[in-house]
Structures are given as structure tokens and as C-alpha cells.
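One chain comes next, on its own, written out as C-alpha cells in the form predicted on its own.
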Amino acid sequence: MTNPVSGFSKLSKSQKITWLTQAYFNGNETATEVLQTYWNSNTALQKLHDDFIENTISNYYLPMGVAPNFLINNTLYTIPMVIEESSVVAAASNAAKFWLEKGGFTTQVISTIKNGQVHLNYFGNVTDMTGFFAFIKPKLVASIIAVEKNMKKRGGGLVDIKLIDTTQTLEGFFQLHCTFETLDAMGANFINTCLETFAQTFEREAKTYHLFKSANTFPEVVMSILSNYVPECLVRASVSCHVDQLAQKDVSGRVFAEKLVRAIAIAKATPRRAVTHNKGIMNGIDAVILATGNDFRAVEAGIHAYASKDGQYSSLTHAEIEDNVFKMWIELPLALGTVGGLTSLHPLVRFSFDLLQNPNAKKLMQLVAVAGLAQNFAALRSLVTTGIQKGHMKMHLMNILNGVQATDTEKQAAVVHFTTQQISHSAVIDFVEQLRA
């Protein structure tokens, strides 16, 4: 067992690595070499990466790919995707190509409001609290004039503040529910600064409010924080065509469409299927979120909460057939930014925005939603026809070969062999061993 380390954050990067190798790798220089292999030779760029987080020791690379041929609202896009899972980029590309000649994807931003709460304890008379809120609300709004000055110049800022009585859920629990428009910024820092200013103003004014003083019962601020659940920040993406255009090999368009509708109905009916169904959607969404330097954890949390909004975790996509027209769509809460954070710092994030024709936040919402819908369509198309494993294992073949350090000659032979053979980890290992024998 290693001893605790003191002052670790104050050590240089080299000193941190030396401590790690001595404490956990018995001084083995291989560990150091692995870390240093992933350092960027451009010292300025490496310093930039080092400053993104704390206690940096190296860079952790993920592949960056692109999915071309996305026709979205009659504009053609190539979408950048950062992900480690094989077949995701290929699936997105295939879906884009499939819908390219059928009108492509249509998108619509429904709303862009974000929110945060000042969480309060108050165990006194509810009418005293509501009376105080009516009195204090104008002062709360005035308290952030300086904070929201620049945001207001761009057309954003505070939308409203409401007092929410949540005492039926939790004794003594009230909230200041605050809504904001943050335009092209994700807005986390702006919202949190506003909320903390509200909290300070609220608590200060409450100390002198006559009804609280006479009852000797005062509200207490527990915490102030934005919410990553943004059901008022919504985007919708859809595809549609006549069922005859959906014909697959050995499957009529009508039958294929019915299979897709049924597959989504199953995901709506049972959370066990819905979780995997939505995970596939997030393959596409997270990959674009990462490529554009946004917070995929916040997006994940908010989207999965939205999938449960009706009381049961359910499918994020929907489908129907009406008058021989198949329609499939997705509706998502997405709080994204195209300014601030890594968007102006990380060179590959900047590349991604240039590739996407420098979208604003609304446009980025639409592109991300399309990536999720395309991924889901591709997955369901495989599931209801050939099965998911055929395509997935074909893309996974190279990972298996790399895992056994296959040579280029062995890889070429394996690709040819498994064109007609079922791919499994054991089958690939056996094939390589036979080649080497």
C-alpha cells in the first residue's frame, strides 16, 4: 500500500510522473515512456492541453472521424465524430447516404431556454414566503444588472424568476426557479453567477423582512446551481418518405417500415430495451458533442432525464406510417455552446466548427440531433434485417487483429477470409494462429 502524498498538485509534471512510477510501477520506466509517447511535440500546444485540467500527466487520444453526405434542411454537411467504438461512424455515414436521395433530414429548434435554481429551506408560514418573494423579486432582477450587461447586449439574459413551493415533496423546500436565454454560449458560468447573486440578495434582504423577523423564522439558502435538465431547450430532427422508397434486399418498403415502427414501439414499452436503444442514439450525439468541445456528461444526464419525463424511461425516437408515408423523428433537450470553454481553445474543436460551416448554438443543436437520429435509424435498420453483429463485428475485426499484433500481411489475409466467414474473437485468434503456424 502506497503512502499518502502531500503537495502533489504543486509538483511539476515530471515530478508527478516520477512519484507515480515509484509508487505504483516499482520505478518501471515503461510507464513513463507510455505517458511521454502521447505528449505533443509542439510544446505550446502541449502546454495548452496541460492547462485544460489539473494534475496533467499526458494526453488521452480518441479517434476523430467524419461522416459525410448529411443533407440537413437542404444543406450538405460532413459531421465530425470523436468516439472509440467501431462501426459508429460507418453507421452514421450509411444513414446519411440512405436519406440523401430521399430529401435528407429536416430539423427545427423548438425553444432555447435554460434554467437554474436557488434551493431554499424555510419552515415558516408559506404565505410569508410568497409575500416576501413578491417584495424581493424586483431587487433580485436588479441585482444582476452588471452580470448580464454583455449578455443583454447580444439579446440574451434573465427571462424570469419564479418561487416554487416544493414542500409536498420535501419538508421546508422552496426553489427560486430562474430561466435564461444564453444564445451561443452554453451559459453555465453566466447562470451560476446570476444564481449566486440572487442567493446573496435573497438571504440579505430576508434578514430584515418584517414577517420573518416577527416569526423569528428565516429562509436559508442551501445551494445555487444551474440545472442540466433543460426540457425548454428543445430541438427536433426528422426524416420521411413514401414507404416504397424504403425497400431493402428481400424486404418490401412497407414491411421494412412496419418493422421500424414496431422496433421503436418495443423501446417505448420496456426500459430494458429503451436503455440500449437510447445508448445507440447517444453514440452519435456524444461523438459530435466531443468533437465540438461541449459537455457530453451534461447532455447525457439531461437527455436521459427527458427520456423518463412521462414516468417511465422510454425511447427518444418515434415513428409512424400515415397515408403510406413513413416518418421517423427525435426530440431532444440540448444545451450547447459555440463560444466559450474549449470552443475557442482546442485546435481540433476549432477545426470541427469550421468543418460544420461555423454554426451558431441553434444550428449545432440541429446537427447533433440529426447525428442521434441517423445513428438510431442505422441501428434499427440492422436489427430488423441482418442483425447488429454482422456489421459491428466486421468493423471490430481490425481491433481484434491489432490486439494480437497482427502484421499487415496477416491483416490482409484476415480481411479476405472473413468476408465470407462469421467473425468472432475466437475465430480471428484461431485464424491468425493458423497463419503463424
Given for the second form:
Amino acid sequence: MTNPVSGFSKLSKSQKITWLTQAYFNGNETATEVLQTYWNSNTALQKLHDDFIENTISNYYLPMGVAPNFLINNTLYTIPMVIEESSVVAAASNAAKFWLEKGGFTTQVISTIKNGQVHLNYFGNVTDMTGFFAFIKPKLVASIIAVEKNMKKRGGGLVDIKLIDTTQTLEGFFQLHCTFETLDAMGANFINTCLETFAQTFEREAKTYHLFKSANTFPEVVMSILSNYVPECLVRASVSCHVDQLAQKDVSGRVFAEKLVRAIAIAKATPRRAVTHNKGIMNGIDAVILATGNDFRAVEAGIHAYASKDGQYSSLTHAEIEDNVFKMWIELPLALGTVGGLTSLHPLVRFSFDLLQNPNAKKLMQLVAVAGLAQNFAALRSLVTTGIQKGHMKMHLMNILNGVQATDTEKQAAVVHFTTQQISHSAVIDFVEQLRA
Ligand code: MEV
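Moving from the form predicted on its own to the form predicted in complex with (R)-mevalonate:
What follows is the entire complex, opening with the chain shown before.
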């Protein structure tokens, strides 16, 4: 058992590491050495990373890869992806190549509205509350003039404020439901500042409102926060082609198309499959979200909530065959930023934006949606034909070899051997042991 530490955040980086080493590693320097191995020798760059969060002790590397040949609305993109799972970038590249020859991906932003709420307690007369809201609304709008100035100049800002009576769900619960256009910013800071300003104005004015005073019952603010559920910030991406163009090695185009449609129908029919189906989609989405410095937790939370919008967790992708044309599409909410946050700070994020030809937020929504659709197509293609293990284990082979510290010669021999043999963890270990014997 270690003792609690006080003032930890005030310690220098090396003091923090010394404390950790003594408290958890019996003073063994190996742990310190591991942390130091990942420090950047460029001190300015290291300082930048140190300052992203509190108590930084090292940098945690993830591979950054690229998937080329994405034809999206007739423009070619190479998509940056940050992910640790072996087969994801390869799958994205394969799907991109597959659809490149069939006209590529088509995308469309459906809406871009974000939202947040001031959550209120009010146990009085509902008509007093609605009367107060009608009276206060212009004052709420006016209270954010200074906060909104720059956003408004660029064409964004507050869209509307509505009072929502949620007392049927939770006694005394009302909300100020506020909608915003935040353009190229993800908008979390802007929205939260607006909401907190509304909350202060609301509470202050409520104190002197005659009906609340005569009933001696006043509303109070519980909290003010943006919502990561953004079903009014939607994007769609699709692919389509004649079924004959889908022919696989041992499967006709029509049969393959029918298998894809069926696989998606299964994901719609049962959450057990839908969760894994959508997890595969998130492999693509999160990888681009990370490469472009966006908030993948916000994106994940919002997308999974959207997948449940009809009352049961379901597939984010859809497919149909009509008049011999196969069509597959994805529709999902994405609140993304191309300015603010990490976007201008992290050099690799800057690199990603340059690689993507400096997209605005709407364009980035489309690229991310395509990455999700491509990943789902690639996963389903494997699942309904060869199964995923073949491709997955091929990509995972190097991880297993690295796990047993295989030499370059051993790796080369293993790659040749497992071209024709089934790859499993134990088979690879046995193979390396035989080589060494
Ligand atoms: C693995 O990371 C993702 C898959 O399970 C997705 C799917 O099953 O559709 C292959």
C-alpha cells in the first residue's frame, strides 16, 4: 500500500516520476527508463505535449497510417488514420481501391446544428414558467452578444432557445434547449460559455419575476452543458454499383450483394450483432477522428446514442438492391472541428489537415463518414466470404513475432511459411521455437 500524495501536480516532471518509481516500482529505474524512451528530444515539442494535460510523464505512441485511393465526390483523398488494430488501415485501403473502380463514394452533409441545455429545477406553476420564459427570452439572447460576436460575424451563433417541460419524465425538470451553428469549430467552449451566460441571466431575472415572487417559488439552475447527442448535425456517405460489378473470387456479384444486405439486416435485427457491426465502423471513424485531433469520446457517445434513436440499438449502415443496383450507405451524427482545440497545436494533426487538403468541418464530416462506411464494407466483405480471421491474423502476424522478439530472418521465414499455413498465436510460437531449435 502506498501513502496518499499531496501537491502531486505541483511537482516537476522528474519529481513525479521519482515518486511513482518509489511508490509503485520498488525504486527500480527500468520504469523511469521506459517513460524517458518516449520523451521527445525536441524540448519545445515535448513541452507542447506536456502542457496538453496535467501530470504528463511521457508520450503514448500509436501508429499513424494512411489509406490512399479514396475517391469522394470525384476528388481523390489519402486518409490519415491513428489506430493500434493491425488490420484497420489495410481494410480501409482495400475498400477504397474496390470502390475507386466503381465511381467511389458520394457524400452529403444533411445538417450542422449543435445543441446544449440549461437544466432547471422548478416545482411551481407551469404557466408561470412559460410566461417567464416568453418574457426572458429576448434578454437571454441579448446576454450573449459579446460572446457571440465573432461567431456571428462568420455566419454562425445561436439559432434558438426553447423551454422544454420535462416534468412528465422527472418531477420539476425543465430545460432551456439551445441550438447553435458553430461552423468550423466543434464549438464546445463557445456553447458552454453561452449556456452559462444564459443560466446566470435566467437565475438573476427569475429572482425579481413577479409571479415567482408572489408564489414564493423560484426556478434554480442545476447545470449548463452542451449535448454530445447531435442528431441535427448529420452526414451521409454512400456507394453504389450494378450487382454484377461486385463479383468476388468464388461468389457472383448478385449473391455477394445479397449477403451484404442480409448481414446488415441481421445487424438491424439484434443489438448483439449491431454493437460489433458498429464497432467495426468506429474502427474507421475513431482512427480519422484521432488523426485530426477531434474528440473521439464525444463522437463515440453521440453516434451510439444515434444508433438507438428508434428504440433499439441498430446498424449505422443500410443496404438495398433495387433494379440490379446495389447501394450501401451510412448516416450518422458528427460534431467536428477543423479550428480550435488540438487542431492548430499538434503538428501531426496539422499534417493530417494538409494531407486532406485543409477541409472545413463539413468536408471533414464527409471524410469521416466515408472512413466508417469503407470499414464496414471491408468487414462485411470478409465476414460473408472468407471470414475475418484470415486477413486479421495475416496483419497480426508481425505483432506475434514482435512479441517473441523474432529477428528479421525469423520474421522473413515466418511470413513465407504462413502464406500457406493457418496463422494462430500458438502456431507462430511453435514455428519460431522450431527455427531456434
Ligand atoms: C473488428 O475490430 C471489427 C469487426 O468485428 C467488425 C464486424 O464484425 O463487422 C470485424
